[in-house]
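Take a look at this one chain, the form predicted alone, written out in structure tokens.
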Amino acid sequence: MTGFLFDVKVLELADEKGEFCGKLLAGAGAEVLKVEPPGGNSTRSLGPFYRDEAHPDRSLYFWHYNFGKRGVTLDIHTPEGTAILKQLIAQSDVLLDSLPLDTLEKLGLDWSALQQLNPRLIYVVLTPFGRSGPWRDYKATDLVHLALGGQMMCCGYNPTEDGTYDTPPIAPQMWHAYHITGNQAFIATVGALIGRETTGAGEMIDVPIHQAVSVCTEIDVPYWIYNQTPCYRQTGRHAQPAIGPEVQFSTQDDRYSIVLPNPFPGGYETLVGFLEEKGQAGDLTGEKYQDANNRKGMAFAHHFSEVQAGCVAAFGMEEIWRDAQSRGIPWSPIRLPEENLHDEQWRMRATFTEVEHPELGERFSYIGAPMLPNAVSWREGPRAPLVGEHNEDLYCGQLAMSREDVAKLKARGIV
């Protein structure tokens, strides 16, 4: 059995908004079925591009984000199209939609009609800002969302010593407000279909990116709407209302390591003791630090970080983060992606997998599960779907048209 969605049928109307969550939902086993426009979805058009070769089947950026779904093209906007779209719907589980604001239901497709089409439906609606409120109609893009949702006031680097920055925010990285949106979207269809099992009933989801982001800033709105109390982004660490301690080392080698200091059970104890195996405990082991209340305190907190960069500095970054973690030392490296490959860890967690091209003759390394369910596997493919790749699979199979029809579809542009 591969996936714990693997009997449900989804169908996806999603750009760059929902595409993630389709991928996630596909992962886990799902049968998702892409509908493009004729000619291809817009997101083919993000590059890089296979070999620097712009075409809406070389997009790195399509591949990540569709692989494991089926594809097939549809003008839902005609008649015919919107037909089509209907018996789809129909019978589908879950119906995944980051279309422009209320596209269906200018179709005549709003929430009471596909009710009525298929009641065990779940509709999931990804929108900028919600299908209500003063913003609904408000346009924002992947780092308006970061902007408007607090993610990069929480990433960059330290404040100056009297609270301002002289350095701008950063935003975490491209698509994040969509990864956070599509975990949270995904989450909630893995419960609407657990729960369509007592009902037998559909529901829909409405998934406003802004609201998702928007708490998903770790402390930093807790501690202002309790407390009033800012937090301060912090180089390389989580924004707190205090400037902490340094926690990226350089290593001997010109890398670096994350270096966290005591965040578990004799954790003080353990980490003066590697230090000290080490040759670089500095005074940490004398007898003004015996005293645990001359531990406490952000001025012991940086000395402490200080003694911890000596050490990393002594030493390789494999090495280093290696005899740390062999004394559940929480430290690690900070590696470059592709040197994550051929880690046995990653390697037995399925973290990545080998995806064949065969329209190409070529293997690529794909990344692959994001989590590891008991008992069942993540989908290792097929590969993202060439635009109508699967047209006459669904028109001429699964909804019995005669080749002819979906000729004449072809020639007037509808698939």
Second form
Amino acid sequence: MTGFLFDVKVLELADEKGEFCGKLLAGAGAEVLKVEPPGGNSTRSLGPFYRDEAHPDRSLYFWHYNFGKRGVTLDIHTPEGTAILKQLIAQSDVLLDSLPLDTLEKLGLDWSALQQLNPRLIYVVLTPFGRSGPWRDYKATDLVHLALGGQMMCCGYNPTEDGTYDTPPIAPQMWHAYHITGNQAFIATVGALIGRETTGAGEMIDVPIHQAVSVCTEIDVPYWIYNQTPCYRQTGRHAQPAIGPEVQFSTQDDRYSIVLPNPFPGGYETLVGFLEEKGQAGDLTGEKYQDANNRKGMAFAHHFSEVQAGCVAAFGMEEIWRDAQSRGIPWSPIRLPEENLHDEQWRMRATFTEVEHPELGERFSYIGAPMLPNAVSWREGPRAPLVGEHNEDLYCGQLAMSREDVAKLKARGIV
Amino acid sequence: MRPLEGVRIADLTWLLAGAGGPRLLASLGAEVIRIEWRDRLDFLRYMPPFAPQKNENAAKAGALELSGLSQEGLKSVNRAGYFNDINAGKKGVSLNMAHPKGRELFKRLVAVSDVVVEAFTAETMRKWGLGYETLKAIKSDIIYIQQPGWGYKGPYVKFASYGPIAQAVSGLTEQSGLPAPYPPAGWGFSYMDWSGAYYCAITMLCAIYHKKRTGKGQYIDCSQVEPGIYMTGTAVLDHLVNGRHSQRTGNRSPAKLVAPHGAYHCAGNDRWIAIAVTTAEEWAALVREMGNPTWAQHEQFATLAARGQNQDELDRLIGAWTTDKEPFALQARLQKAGVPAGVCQTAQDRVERDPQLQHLKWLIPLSHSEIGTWPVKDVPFHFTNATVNQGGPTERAAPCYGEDNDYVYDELLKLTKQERTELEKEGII
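Now the other one: the form predicted together with its partner chain, given that the block above is the form predicted alone.
Starting with the chain above, the whole complex follows.
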């Protein structure tokens, strides 16, 4: 089966800011050609590495984020390189660009030049702060974006008893500023591809990371807009105007689980019934709490939370959560990513897929599709390209250059 | 021209993980018809913050244009601010799907729709006789997106998922926070509700593109948890290849050596600035801005590798320097010197102060029929040619409950006056 975007050709000029978007496009079935500078992209130096060996073809970061793409090397900053880049742009549906601001403009490839090369081109630019504005040239990283975007002030630990914080705001690991932006950029790209079906015309789209990240929090912004009320970060739960009851508890095996209130009618009774069955309901089944009037207010909420903590502490992390969930109780282990590898749910859905690494003579489980389509398939390979792996295919095949000419370009460090 | 002009979506979702997906397609021009029923209203309609009753708060919100606040009571289901944001650009109808006649009416809507998207518990639609086969028989090229939390296929089909649950099981919670013995800090919001919304949108868009090119509809099983797993690939590979278990590293950079890399305390109550220094130039600039302190000349901080080895001491020394600095002035000064730095901004900072977000017009004023005009978060993609914004084809914020019944039932489905009156009397509409 082919993919959703079976006839879409993407040209990717991207670092860590844009590689996730390219990965999604490849996953959805587009043919993604990644152009890297000779020697390989800077993202090949991001760890961790296969057997901890820092090598451009052994970055596990690069493996994950460039899965399913083809890769070529080209120095686009040379006249010959720019000429080849133009040929590639003319043959693409989408140009995905997260190079430093103005890189293509400096090569004479501004939007009007790109349109002349390819009037149907969808040009998607991921910029740190946008292509104009007072912070246009600010420097950022994933951490700086999550600070400015508001995620960090929502994430962290409880304040001390006097209401002050003795721990910093926390930026969750794993490059989420670029995940967020990659998702939004993908949405814009496919939206533009659909629009092109009607207009026949190309489109240029700027996706500022700062804006993408800033719109990706929840109630803190509405609380400020509507009530001018700040929200405060607290351990393992939503930032709120007040410090609420704990929902994250440690387990018997020194791990953690989360138990959320069930908002549906009967949710309280179901959870208390479950706690009782496990011999952990404490005084909740006593006479006092049969009266709903005694189950109101923050004091009870904290007490209820403490009883739940007792139950979670009496069992291993993986021991009773499925049992709870089967009764409709929102309960989950706080897993390490790799602990999902052997879960029956993901096995049945083929969430993980085996990928060959012929250069190593090994195969590894990768995460396959983020959803389960039935009429098309999500891409299952190949693994990320080695440095310049598809040079010959591209230069001698698609672009019909002679081996001699390619050898000359190689000798001059252009490919 | 809006890119998705002419695409109609029957939206049976709720909360954010579901309802956020059609929201994004509305921004691209799709006509989204949000279907609700009074006996099982979206919790977000009851969730604070609410639009205040009087104009008194309007002045406080500074530059934002707020007007037309209604005097009606807060008990209305149309006053919740978060719901207003999450459902901007949609139309709204009331329809009792639990009643057979309601489902017949829904089928008529399916016949004129391109996409049906729902986030019910797994068996609901099938129990109602509205599985994919039925929908397809009504409209052969229908796109049907089903989004129960854990996915429709698999033993956990009946399990509940909300943002924090999807974050916890996928591994994202465990990876956020200070190293043990601290517990995970997790996420201070439902990141996986946003991600659920992104993948709901991604799935719909992929299927719409595919239909444009092939003429074929399809059914897709879209879970909320898998997009979380999808983001953890590097950690999973590190385990499989190197046998390593991922560990929390606080605000440090686990995959790329960057030092300093953290949030440093500033002057004021709970004010912090993030600083991340990779290159020799950035380090030299930071040292200059700090006034060339003697400690910064020591061998233990001379190279990136050395700073990486001595991060505890480095963080302490930089924190001692930042702690009495006004954070925004420090950000401007460090950025001017070429050091990547940014204040840990609050919602107030972003809404009232951030000049870049204002420049990008990240909030747009959209009108709501009951609470007036309020700022709504716009989509973060700027199209050059097409018209794309969160007002969508309705050019307004969220619908009031049943606001577009006239349009949908009279104009679109062409119910006679008598039919409609009867359905209303029977409690179907």
